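In the form predicted alone, a lone chain appears below as structure tokens.
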Amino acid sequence: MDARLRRVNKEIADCKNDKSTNINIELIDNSPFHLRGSFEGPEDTPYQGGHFEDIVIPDSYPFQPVKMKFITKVYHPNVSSASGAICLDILKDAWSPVLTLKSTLISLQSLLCSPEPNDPQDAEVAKHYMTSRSSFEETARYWAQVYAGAPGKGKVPKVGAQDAVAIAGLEKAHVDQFEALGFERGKVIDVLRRLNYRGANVASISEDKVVEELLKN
């Protein structure tokens, strides 16, 4: 058994034996080098619920960082809402061979508690976070309920049946306002999301500017 396999097997066992962290590791296709890790969203954050990771162990591990991305959709400034790619220094140039699967997953839990909007993976989400925190948290909570099974008030919609306006973190009244002018609803949602038409930021964006963007092809 080579050194990389011994180390990975030990780290997987360490995760399974440590019940205090609530971190779970599963093998994909029985390969110790392709894993699925899961952890609970931190308490008192919009992410309470199950979030999953896809983990690939590179050939030069532990001298190169593990490759991780979210396979559960997460609304967070440092996570791509499209691909699940993660902006976290220890997954790049701040990686050290002393780090482990468990410590890296714990760092991701901490990232959910403390976003870094000035170094975003998803610039649109970062703008939402910085300009309207309460609206951002409401949207992040909705995503956690829809995609990660987090508890919520009332009936949580199933994936595919969710409200596109809520997913975009917008106000229904704003979408209805511009849809009433004859614009297609999906385009209105896309333009308002890109303009960050949310919270206090609405006052700084004229209706003429929105219409101008909607008229572009």
The other form holds:
Amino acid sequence: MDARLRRVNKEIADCKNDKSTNINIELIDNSPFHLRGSFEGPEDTPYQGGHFEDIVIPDSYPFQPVKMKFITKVYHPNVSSASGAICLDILKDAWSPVLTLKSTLISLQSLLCSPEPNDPQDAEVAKHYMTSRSSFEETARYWAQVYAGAPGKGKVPKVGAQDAVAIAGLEKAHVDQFEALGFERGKVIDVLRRLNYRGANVASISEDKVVEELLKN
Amino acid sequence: MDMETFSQDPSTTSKGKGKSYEVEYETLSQKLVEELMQADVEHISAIFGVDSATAALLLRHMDWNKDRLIDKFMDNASSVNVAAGVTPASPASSPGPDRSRRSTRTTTKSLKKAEPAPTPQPFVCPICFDDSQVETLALVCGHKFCTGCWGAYVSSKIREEGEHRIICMGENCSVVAPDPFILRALDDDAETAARFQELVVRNFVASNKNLKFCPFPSCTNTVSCPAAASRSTLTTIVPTVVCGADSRHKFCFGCPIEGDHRPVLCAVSKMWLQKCHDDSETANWIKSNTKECSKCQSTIEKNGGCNHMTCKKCKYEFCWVCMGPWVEHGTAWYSCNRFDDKAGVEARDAQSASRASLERYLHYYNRWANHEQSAKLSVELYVKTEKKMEEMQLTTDLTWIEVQFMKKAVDEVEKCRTTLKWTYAMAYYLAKGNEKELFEDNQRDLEKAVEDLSELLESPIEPENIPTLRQKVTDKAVYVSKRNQILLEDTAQGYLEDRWRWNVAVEGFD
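For comparison with the form predicted alone, kindly provide the form predicted together with its partner chain.
What follows is the whole complex; the chain from before opens it.
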């Protein structure tokens, strides 16, 4: 039997048998080389809720790392908020063939506990993290509620124009303020997010600067 | 004094004929480089009393810097051993180089414990989970894996990542596999083993400032040129070298230019090429062909009509000649006698300065481009000359060897055109003065001689005047070659004497 297939089968079986870790791996299209992994976001972090990953086993596995990305949208400095791409050393040059799907997923879980904003995948999210932790966590929690089905206060909000402000991690008052000047709401959100108009930064970015950016495009 | 003569290696096959514009260098085949590498390894192995595989790992870790390695090793041998991956890190000290920056310790069972006593139950490789494998391999750290997995791992590292530093597969283990182990793991995969050897040699050459690979495609030679190893020497020499494989494999040891850029220094050549490529001259064109409205600063190109200009943007009316307001001109600009007007004079000065700068650049650039073009056309000249040579052999009783003078002359022309081409880059950056005049005299003499020879080569062949032509071409070729030498020698001497003055700041000069 092909060593790669044997190894992946064993890894999948190991995950099924191990009930202690809450890590699941499922086959996509009945192929053992394209999988979907899932785990619970760590408790006491903004990431509570179910998170899903897309896993592709390359031909040279386990000598080359698995390709993983988040399917569930995650607001995290080391995860692209657009594509779900993950910045983690063991998925790149620090990969070792003794690492397994399970251990990699556990590493991802722990990445959610301890972000590395100094080595970001998503620079805007990382900036948000650095300027205002509380506002960042609120946004991350909101994303977990919307996308990962984390328990929220009251009803689960639906994604729509209403929530775009919260998804971008901005203050509704700020967005309203610039929208009142006659700019389109989506554009205001875009510009404010790019400028990192949050927390203490609000004081250091003049309104003129924001208007200038808004007029640019 | 005697000591010095002793230390000189009599067996060097160095080239360079002692001319001041040539550097001493040596062509090394891959095999010779391997021997050099081996000598370093054996040297270290003898000093430290370790086997050669270990010495190689230590040297690669220190980028082949023997002195630094000896210093560090004498200072703290065990920490160097750990950092180089010769020995495993002891559990008490910090784990190896950022291997586990963010990874969590997983439940992988410690293999180390099982290692000391041979286990009676069948070995299950933790990579492929196969229990039927009997042959296993382990590095000094004792992490055991089956031979098949080692082979696949090592070959994937070498072939896919181009990595020669292959660390143990064990988690958080930073022990590096020594060469004999790698060759064993690769078993009989000679192709990958050769690739590995190549990667190691590349690492050695890249770490050694005296060595440079021949940049020509599929050439495996290396050139050793200690004279050009440090950057500071590049202000006095132009290290053009030719790899032994082919006379066309001519490149500069000091910069990435693949060719001969003598007599111009590397830093100056780089500036010149950059200037020719970037669009700084576009800005100069705009400056010299357009003027700015003195009121709203819009750029205006005058493409016809009279000198009474009206700015399209701000409707300001002005005189194109003096740039002053039109109202002061009355009805006819011909009476524009405001030459002493300060604002007008300044505007004109600034413009004529940038126009002059463009003209100056174009003067040198056109000549540079012309010689480059001519050098490129030399391929055609070759074909033509070959035809002529055949013709000569048919129409006269000259033998093949006797008509070779034509070919030699073509070679000489091509060589000198390359020199001439670069002299224009040099002249562009030389500051005005007697030195530059002398340089340009040499340049003129060479150029004149080259053009004369070129013309002779193109002239039609009449059977009766072949002997005279032959005499003339041979004489002229010798003269051209001599002029080229004089020019190169004089510039090279000038660098050594610090005689040249530049009109811009040149890297390495104060």
